[in-house]
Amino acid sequence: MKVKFVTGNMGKFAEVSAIFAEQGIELERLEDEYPEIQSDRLEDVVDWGLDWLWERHKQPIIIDDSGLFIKGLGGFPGVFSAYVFKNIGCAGILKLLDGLDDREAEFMCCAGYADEAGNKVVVFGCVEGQIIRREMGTGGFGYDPIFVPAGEERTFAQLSLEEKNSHSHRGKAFRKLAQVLSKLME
């Protein structure tokens, strides 16, 4: 089974492709942009995006929306994580946290699939951790150099792809989605 994954992020595509390959599902990257609604809930963004893309392509499609929710910043940047990263990056987040002791954070991912008839499946993945005080590591993308998942001493940017996928919010969400799709294909 081949499924189109709508993402412009090649790092994300590599991570998710590896997870889906474990279930015998091949992903193809579909370069398309869709308008993201303004909402404080990841699932609203994914649900609306799936509808919009399905109307446009009428084929099985996968999308996701993720966010970094930092406790000491009241959940910021949350659903606005991509926008905030583009504008202030990891350095900006570290500056916002300067002087704060509460550096607990969680990454959340909402992944969604629409089949050829427009039926949808939406799943979640979450990983708790800490924001460290300086960037470490060169792997991954986005906030990976400043996030250490619970139970680890290294940032996502210091982990191999396989290690990151075993811990990450995206890994958890897409593993669930791949299992659901695998059962649907039986």
Contents of the next structure:
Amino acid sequence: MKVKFVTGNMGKFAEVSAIFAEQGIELERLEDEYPEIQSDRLEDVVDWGLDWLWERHKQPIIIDDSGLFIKGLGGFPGVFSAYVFKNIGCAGILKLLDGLDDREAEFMCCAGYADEAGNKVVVFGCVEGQIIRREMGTGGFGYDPIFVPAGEERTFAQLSLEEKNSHSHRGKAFRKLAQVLSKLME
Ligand code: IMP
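To complete the pair, please output the form predicted in complex with ligand IMP; the form predicted alone was given just before.
Whole complex next, starting from this chain.
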């Protein structure tokens, strides 16, 4: 089975390819973008994005909308994570948290799939952790250098891709999605 992953993020593509390869699902990247509707729920963005992309491409596609939700900032940047990262990056988040002792945060991933048979699947994965006080590590992407998942002492940016996948919001969501797709293929 071949599925197209609509993303411009090569980090996401590498992570999801590794998970799908374990299930024998071949992933190809489709370079396109979809308009992200304004909603405070990742699933609304994914649901709408799937419909929009389906009309354009008419082939099995998957998408991923993710966000970092910081407890001490009332869930910010959350659904605005991409915009905030582009504008202030990890350094800006560390500045916002300066002096704050509550460093708890959660990454959430909403993964969606649509195909010609009318199947539409939306699943979630989340990982709790802490925002550390300075950037550490060079791997991964986005907020990885400042996030340490619960049960680890290293940031996502200090873990191998396989280690990150074993803990991460994306790993959890796409392992669920891979299982559903394997059943659809039977
Ligand atoms: P989007 O899902 O592409 O809209 O990503 C939202 C923002 O969160 C982007 O700035 C990403 O870089 C960031 N992000 C999403 N997933 C991860 C992750 O696994 N690690 C670090 N940053 C992430």
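Residue numbers count along the first chain shown, from 1. We call the rigid core the largest set of C-alpha positions that still match within 1.5 Å between the two forms. Shifts are known only where both forms have a C-alpha. Just so you know, these numbers come straight off a predicted model, no measurement behind them.
Peer 1: Could you list, in sequence order, the stretches of three or more consecutive residues moving 2 angstroms or more at Cα between the two forms on a rigid core superposition?
Peer 2: Run found: 117 to 119, no others.
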